[in-house]
Amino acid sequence: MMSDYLVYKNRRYHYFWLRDNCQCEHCRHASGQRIHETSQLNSTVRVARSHETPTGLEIVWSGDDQHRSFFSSQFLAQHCYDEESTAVIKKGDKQQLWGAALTDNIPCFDYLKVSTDDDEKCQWLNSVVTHGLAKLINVPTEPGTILKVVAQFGYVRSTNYGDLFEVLSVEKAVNLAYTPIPLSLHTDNPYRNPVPTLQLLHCLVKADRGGVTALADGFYAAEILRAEYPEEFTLLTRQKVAFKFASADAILQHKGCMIEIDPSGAVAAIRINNRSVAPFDLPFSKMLPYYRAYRQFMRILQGDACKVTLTLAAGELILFDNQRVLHGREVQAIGARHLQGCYADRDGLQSTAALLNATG
């Protein structure tokens, strides 16, 4: 039987994949974007001849035009999809799950250094990619500075709360976040589609007492649930529930799974918010099992093995992945505690990190 792939460096590449990813000037614009239409390529394309060079692989394709392609060794290694291959981990790409042991080891960086040194900025952003969070110290306590922090890597995600929001106690609060009372671990805005993927919280004034921030790696907790309570894990990844928010200027609603997995089965997102989850609307036979699964997941998240606590001082800021890291308030804040918060999107941070990693 005629093969439909070739082998390079002990890894298999389909002919059609190679032809579709030809890097020549006729197939790729100078911007890197594909010129040809994949749907119009010959699905039974064959290699007329191929030749390994010191830097990569040359291919001449069968057909009247004898089209030529060259693939560098680096390109083929980076994009290898052979099931038997080991995934190539680019600098700053590998996730690191964490639990309570991170309490004294939260990635921490100086704002001035991040603002003036690309290597320091690269490490800061890589920490958000790998750990889902990082802390900045010595951030000026001038209101609005949080927007300048976002400008270091991307753009503010504006919502009905504005470009930024004030975390302090107000009368007739539209959100429990604007009260001093404790808040259970949660992700923000699960009632939106899409959900803001990054959140920043900047302390301007520290509370006299209390106001302790709790954090937990939802991916780590989900893996504990998967290992110890597989049926409960499956239920939370398959049954969607609704989240709602309503105020004088916004009515928002979205349904999603509390634990979202990708096609490979890896945990991709967490959606937990006790304040805004709507009454469950599930089949009768699944209602109580779902409650058991939800409660078990929350026990794991709130447990000593998962939870990290810290008290933000004035001039400290945390940046975290809002679809991975849950946050809450452990103890009622006493005194004039004042934080500012805002949202941003993960793709901007990842883009800036990728540029810095490529030049570093």
Ligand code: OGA
Given for the second form:
Amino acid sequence: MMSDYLVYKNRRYHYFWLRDNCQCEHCRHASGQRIHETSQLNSTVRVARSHETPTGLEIVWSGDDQHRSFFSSQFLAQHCYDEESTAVIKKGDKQQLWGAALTDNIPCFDYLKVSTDDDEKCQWLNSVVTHGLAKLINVPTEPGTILKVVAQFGYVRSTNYGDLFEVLSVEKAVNLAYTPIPLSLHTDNPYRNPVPTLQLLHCLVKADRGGVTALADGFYAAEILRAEYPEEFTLLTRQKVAFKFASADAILQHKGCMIEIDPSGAVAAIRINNRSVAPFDLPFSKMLPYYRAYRQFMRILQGDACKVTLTLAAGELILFDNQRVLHGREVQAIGARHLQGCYADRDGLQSTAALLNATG
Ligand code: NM2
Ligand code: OGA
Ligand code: ZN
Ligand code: ZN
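Would you generate the structure of this protein in the form predicted together with this ligand, following the form predicted on its own above?
Now the full complex is given, and it begins with the chain already shown.
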């Protein structure tokens, strides 16, 4: 059989891949977007001639009107795919998992600095990418400031709870969040699809007593579960369960796995919220094993290896990945505690971080 690839610097590149990724002005718009339709290319396109220049690789194609391509060696190195490593579970290359030892090392930044200095802003956002979490201090306690914080990196995701929500203890609360009752570690809005990917909580008034914030890296806890209780881990990644929320202005329901893995097996998202789990609707034979797995995962999350606690002071704000980092409220809040919260999109934050990293 005729070869369908060429070798450049000991790496193989398929002819079709090269033709599809041609960077010439007929194939790519000045914006960088592809002009030709991949589905319309000649699938048997072949290289008529190729030669290496000091800066890359030139190709003249046969069976395609003598089309010419040039690939810089940088482009080829950056996009090289010649490796058979599909069996390896790849966690996001920037992720840094953390456990209880983070208590004294939570990435912490000053609001004035991040809003006036791009390097500082870049480090703040990079921490959210790596740790799924960052704390801001010296955030003015003027109500609504949380929206200005979001504007530093992206846009608010509005929900049935509004652009922002008041975490206050009220009469006739629609959600346990709006009572002084403790909340076990959870991710917000598991009953939505898509789930809001980022959450911010800004403390305007600290409780006289109680109202302690608990945090845990769900990805770290999931790796403990995977290592120590593999069957329980698998059950939580395979069996969907329903989450529900209903109030006067919303009826929301979604079925999903408590631990989501990507096709390589890497943990991609956590969905845990004890107060809004609907009655499990599982095959009879799976009911008790599922409870065992869920309860074991909660014990790991709430245990000494994973959980970090802190009490937010007025003017402090936490920004975290709502599909990775679980949050909770320990100890009944006494006094006029007041937080404001809101949601935002992780991809917008990642985009701002990427721009800052590119220019910095
Ligand atoms: N609040 C704080 O997702 C949840 O139901 C947790 C969300 C009410 C917006 C609480
Ligand atoms: C929430 C929440 C925690 C707190 O509003 O979603 O979890 O400390 N609040 O009040
Ligand atoms: Zn071209
Ligand atoms: Zn919450």
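Every value quoted in this text rests on a predicted model; they were computed, and no experiment measured them. Residue numbers count along the first chain shown, from 1. Note that the rigid core is defined as the largest set of C-alphas that superpose within 1.5 Å between two forms.
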| property | result |
| --- | --- |
| C-alpha of residue 346 moved at least 2 Å between the two forms on rigid core | no |
| Core fit, then residue 292 C-alpha moves 2 Å or more between the two forms | no |
| Core-aligned C-alpha movement of residue 302 between the two forms reaching 2 Å | no |
| Per-residue C-alpha deviation between the two forms [residue 14; rigid core superposition; Å] | 2.4 |
